[in-house]
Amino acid sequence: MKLDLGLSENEEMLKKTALDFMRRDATKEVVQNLQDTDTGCTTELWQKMAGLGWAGIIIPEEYGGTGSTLTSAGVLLEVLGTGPLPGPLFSASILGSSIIMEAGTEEQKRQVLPAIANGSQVVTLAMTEPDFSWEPGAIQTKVSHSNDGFTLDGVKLFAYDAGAATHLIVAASTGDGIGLFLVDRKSEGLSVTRLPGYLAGQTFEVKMDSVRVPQAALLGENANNLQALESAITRSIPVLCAYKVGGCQALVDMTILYSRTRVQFGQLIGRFQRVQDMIIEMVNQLDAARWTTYECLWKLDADRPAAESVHMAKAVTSAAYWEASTLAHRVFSGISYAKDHPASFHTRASRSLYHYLGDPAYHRQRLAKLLTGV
């Protein structure tokens, strides 16, 4: 099979109805406005998506999703991303629906996947702690065992979105390894609160004192579901790149037609061979985060080896979101550090979702491991 990164017809289908929402419902306005929501989403917006087939792009249809590609949601992410829409898409129909898929047994999945998809049900991961790292020796949270179920302790720190969840996935040192519980939000001792900071962005503080959970909230049949969980993050991880692709993309598009329009001493500012340069830079990394970001998810809808390919994805687009809006910045100078400007909507979703499932040094250390053996 040769590599194709072009888009099919359903894709590109998918995309002009994406295009379409986001015009019609996602304006700046309303973006503007959900980024200071805990919930980042209404309900009205969120049921819209669940609609459209969104909240079970990924699932199986067996599992009443409508069992599309990775890359048919990188496609539909990449668009969402040049708003950019917040709200628990991503962390509960693409992260949460896989680790369902991965660890979940049947009865688990038949129960979960169908609420997911029709967006009855949002699971957030709830993993990093005050400690913070995405190895799974960080992960201090405490589990205690009775016959009825589980007790859980701990607190994590920078869980996103949180705040939209009906259920979290809970990773806990069980003693036999790393296990994940699905717990409900309203359980009693659980508390929930936003995390202070404008780049915070949608991150939350998830405190757990004696909660109480059934034994039917272990996913899987044992308590070590690491493999699991490392599994939905790598498959997970391009699709939350494409995000990031369309927010430079936005970026690039919203910065050159302000170089075309903008008068400074009596000449368009885009004649000026630092804005250039600037211009140029931003457009570098758009497409390096673009390329390798679609040819790792093509890599896993075909089934090949894609580890690589991963790490290096989401170093990649980390850095270049960051870039891109900080040279964004500079073009657009003064009028693009107030808070209703979209270049500061791209400032702060790029901070947030820098560190989100590893930060690009964290990546590149695992890809030196994979290259050198070592």
Second form
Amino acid sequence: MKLDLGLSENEEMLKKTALDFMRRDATKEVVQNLQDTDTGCTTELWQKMAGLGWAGIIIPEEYGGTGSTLTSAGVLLEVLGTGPLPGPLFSASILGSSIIMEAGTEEQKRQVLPAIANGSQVVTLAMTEPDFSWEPGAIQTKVSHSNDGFTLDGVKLFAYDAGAATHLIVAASTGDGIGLFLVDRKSEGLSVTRLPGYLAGQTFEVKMDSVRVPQAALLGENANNLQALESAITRSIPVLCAYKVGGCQALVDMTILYSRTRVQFGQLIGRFQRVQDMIIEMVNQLDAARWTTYECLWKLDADRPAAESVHMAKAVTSAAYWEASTLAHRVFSGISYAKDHPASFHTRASRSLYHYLGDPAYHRQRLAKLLTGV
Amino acid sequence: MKLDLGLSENEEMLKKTALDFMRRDATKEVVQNLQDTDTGCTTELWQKMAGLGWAGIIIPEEYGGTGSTLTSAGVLLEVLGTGPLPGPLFSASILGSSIIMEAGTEEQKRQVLPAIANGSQVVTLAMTEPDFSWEPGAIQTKVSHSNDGFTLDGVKLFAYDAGAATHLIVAASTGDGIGLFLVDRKSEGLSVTRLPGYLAGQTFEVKMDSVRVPQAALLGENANNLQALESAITRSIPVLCAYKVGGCQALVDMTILYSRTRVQFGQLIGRFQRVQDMIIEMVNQLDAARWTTYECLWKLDADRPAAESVHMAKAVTSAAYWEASTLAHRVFSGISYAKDHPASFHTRASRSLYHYLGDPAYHRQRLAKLLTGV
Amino acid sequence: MDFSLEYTEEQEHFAGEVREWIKENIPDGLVNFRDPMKKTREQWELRREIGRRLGKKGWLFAGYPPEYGGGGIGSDKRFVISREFEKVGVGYPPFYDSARLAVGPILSLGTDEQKQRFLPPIFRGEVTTWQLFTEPEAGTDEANQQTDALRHDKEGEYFIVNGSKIFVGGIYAPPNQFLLLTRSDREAARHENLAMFLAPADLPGITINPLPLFVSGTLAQVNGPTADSSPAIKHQVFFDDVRIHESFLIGGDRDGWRVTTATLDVEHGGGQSAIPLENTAVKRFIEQCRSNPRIQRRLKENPQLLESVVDIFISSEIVRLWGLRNAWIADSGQRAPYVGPQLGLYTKIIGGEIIESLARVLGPYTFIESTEWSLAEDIFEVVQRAGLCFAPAGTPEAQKIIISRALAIGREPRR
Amino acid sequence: MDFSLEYTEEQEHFAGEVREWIKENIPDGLVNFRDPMKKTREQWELRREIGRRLGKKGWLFAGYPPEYGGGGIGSDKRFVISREFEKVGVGYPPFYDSARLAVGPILSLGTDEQKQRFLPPIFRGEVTTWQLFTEPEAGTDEANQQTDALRHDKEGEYFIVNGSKIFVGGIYAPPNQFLLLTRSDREAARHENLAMFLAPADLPGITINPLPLFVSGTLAQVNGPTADSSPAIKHQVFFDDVRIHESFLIGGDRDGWRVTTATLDVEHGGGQSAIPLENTAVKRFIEQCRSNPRIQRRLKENPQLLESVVDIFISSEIVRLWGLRNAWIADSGQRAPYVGPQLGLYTKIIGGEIIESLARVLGPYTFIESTEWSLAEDIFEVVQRAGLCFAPAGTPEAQKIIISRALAIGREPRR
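Now show the form predicted in complex with its partner chain, given that the preceding structure was the form predicted alone.
Starting with the chain above, the whole complex follows.
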């Protein structure tokens, strides 16, 4: 059989570059300083990443990207997840560019994708609304047609990484279905506000009060782009999962290391069965997350049916990252509750990303439907 | 406040009598020999129990019983559950007599209840059908009216303790609703067959092929006795729960004892954190089962609203008994898989009783409905 | 059996008295602080003032001996006080952090002079006390103290303290005094080398620095309306040649572990009976499941979520029932030493699971604190701050050790 | 990456050969024995006959050295053999219980003479072997053997064996030989006092008694269509002054623990790569959820049950994926010693949870075996026999010890 679960030569190289980048440019202090910022990133870091070709990693070469596979993107995001390095790389360069590729006209692709690839434009999605459903059917943002374009009215909530965006892709109800509009962040009537919350990370409220956009802002050639949006989300999910896999891996690594140095009751804590059991459970969570994610990436890259895999990967990784960080706190105890302890960065990330592109409840329901028809 | 969770003097006495009975008359060997029998009991044991007044424990004194509270019945059943002593005591003397009390006419009560109380009649319920729903609405057994009585046709499955019954209470669809019929086990056309299955215990298939019963077999004065049936089931559930509490208690006791004698790797296994954690979890399951059960019994005895409590107690105890026996096997390991090890009796009982009067899935759904309206 | 917590006639009468007192003494703006981070200094001072009034009334340490300023009030009435304060959303007790922990050892091991000196200010609510046990190398292994308190070579009635303590105190510093565990002998055997002090917090050589956490508390705090003891700002305290007079020593030079065990017994849930209050957060959550249209719609769209609602309800019911059991065991003078830490452990573990269940049902709102968009504020606070920090009042692992001993797993039971 | 198990062209070609062989050699009435208790003696003998034919063909121990009768076949083709046998519902391998465990030690520690004597009959499927390790006092603590094999005072080339072994063998006795772990020295240090034999089962002084269990197997057995190794009848074997010649000793007088470790490494999942087969029971269950009108109705009436369906599906997928990973790790010559016991542990734990989930979804049918009323028979068998017995092939606790070592938790990693 063809079974081969190793990385290709290119993927190994990409991984090495990414690990070097993390070691040099995204140290614990850098990650810590980005924790409560609006952008989750600095201009300098962003330019470095774009310079490495990461901002265009899945964008075809003809549009200025490096045209890599989703698996490659997963390998990269996994390494960034070990930080966890926040910032809009996933939201813009994976999800944002996927939407443009799936929904945009040839002209729009030529205009936007190179700008995403070189890092000059950061395009993120504003889809969910106060009803917090990842079902695109729940969208209530309204569009009205005006002579020279459209006017958008509505509120988006839980818009990830909108604070770093130069442009937002706004999903709105056109009457014919769900239209996607590429909106300049600086448009009049548009406000982007970070949602407060101890663990909320980079999620935003986007308010649109008679925001006028030109005709060309409508992605694609018709006013219903729901299928394209769903397809882009489906293809992006396992890359986000890989980021969480990286988080789990970092938590496992730091916890095992701690088990070899921390002494209580005169012995290394890793010799206590209770501590061992917690770490074993963390490793199980990690490995469940890792292999559901990478099989899913492989299926998408190989054009195989992947619907069950996508739902499973998102449900498994969201829960795994949550559990792994909780368990890490139990092993570290006290010190890990300090604001500057790396485990706490992962805890915040695991909670913040739990619902992004659908929480386990949503994906488990969809999976149940696929399995049973009910 | 009035808070007092201790047993009354009467209850303490009953408990002591029951403990003595178990020690003398229901030893491990007795319980073992009853494992795969049709009745789950011997005539001798049954007469002894009836002689102690247990067969009529909740039947009012005017009908020949001892007129005790449900809490008292719980105290008794808890002790029997430590065996676990099988047999029809719960099915006949708690559930069966409750149905007669709730549904029967005065004359029927005068006829049947004293016979239940002195042990000469064993009356059990045959309600669920191949669709295995504890919703009485799902009943499809048909009744037709004949000149001098009724004719019953249908199949009952999972009829607990029908093998020991002298009479069955058959729930059937009368057209006006659900009627309850007291059917002699020896009626022509009625067959009772033990359902095979390694863990099935005393559950039976009851087939009725044109079974003719007299007019007087219909319990109560009208052909719809659904509410009475539901009320009797509700009142009986926590007593069944108490039996499971006894099972959990026995499992905890034998496991802790084993932790103090079994040596592996040169030390008592109870010194290993992994073993401790399993036992702690067993104790948690036991205590969750115990207190949800006894609060529920108290609420019913005190005529307080108890619907949420009943659903919770059945869901919690069914799961707790299952878990406690599984964990006991993990502590005992090898030896407990032998057919004559007491832990294995409990495992079979916990599986067999899991669905009796509604499994956790059923009761959790009902509870959710009460809590949320959904 | 009787599971009822309804007032007796006598209690009802006393409740009227309490309600009256509350009306006269509790100003507006003090109720419903679920999140201690949100309390201003001014509000904190106000609560101290209420503490002093309560102390004067004998209701602050209501069950303790009146000869030292305690209330000498029976458990029936203490329950009424707690319940009435709960109704108006003001936590009661503890008011003053770790003072409760110090009281037991002082009563059993302190000298008469110490009782006279230490207890009245505590009972009257005049002083705040911090517990200084935890050190970087002494977490769950509480006996492994590295902070030295060595008798001065020449002035033998003084101890010289050097070292540091971590994860101590509440949001506002400084407190008045420390309950301070130290190592009094570098050579002596484990458990025989410790000394406990109840010492002033303002001695020369003491430095108190804030230590911000990213989260705080456990689900336990949800069981009452306030939780002063587990805020998201703790402190680190440094001792640099601090001189402490031996009159502040509780018990003997080597009695520290005995004293610690007595305090931990209280902290880990084995202490004085306290009838559990309602779990207001869960109650509010279930209410919202029934009434909040957004949650109703979500539950109807995805009935699988009902499993999480039921999980939350059942675990909080078990916490409530075990709380009743523990109170009954304590009040009826029975001995069942595992039940305290069992409830403590379960509350923590289940707390974490409840948070995850809440996150399932409430969706991304779980983590958003926004006046415009968030769900009930108290639910947000629970999710934010609770369910993660397992350390305070003993890690789950420490509690399991105690439970295993109490159940005599793998050892002969004590007769 | 490539997660595909589809045949290559070369494999497809070989598969035709295997299918041809199966058609010619496997009689009817032998397929789909999920429950070993249901196999008659006649059927069992028939399977032995197939084993001999497979052995002759070199497909029984397909990966082992041809010089001793093994197949010398690469993993690509071995996978084809397994998959094709799975398709017709006949388990492959193991055919002969514990023989597989004996092979590794013989190859690495046996003398040339022993290899020539022992291996060909095993590889050719001519003998059945039982593993005799477990004793009443040697469960998880495998090194604590009490069965003595002491050298005879005068006839030094003989060992005299006394003691008893428990939980051994399959449904039909007697086997041909025992892989027998004994204590060869009562005084020597732990781990240096053991001796391993591959000895005939019919020596004078040996008694074999049946030991009925109430349940058997683990979910692991569900991963293939048959499971000879975990039936609900085990045996107890007594040794009463049994003389065993030293030519049956594997390794030296004191090498027993080394040999045991080598066999346990195989048993606990660290052995020769085996591409995992499909979990047929879960597959059938999910099919029934979609197609069985009773289950469909139940799921629609109570959508909360869908959570259990999803749980079952996801855990079996994780088992499948880890199986792939383990096969890839072994085939690509990497070292990740935790993955074998991790899969073993997870399969057991998840097995118990799957049974409970099945019981929720299938209702009381879960435990009923009745041709008229039961659901799919193979599901019944899984629930009845699996998911409870955690002991075979190492308790979860034993596996956790191995995993912790392999991950170097609390210890320096081996370089």
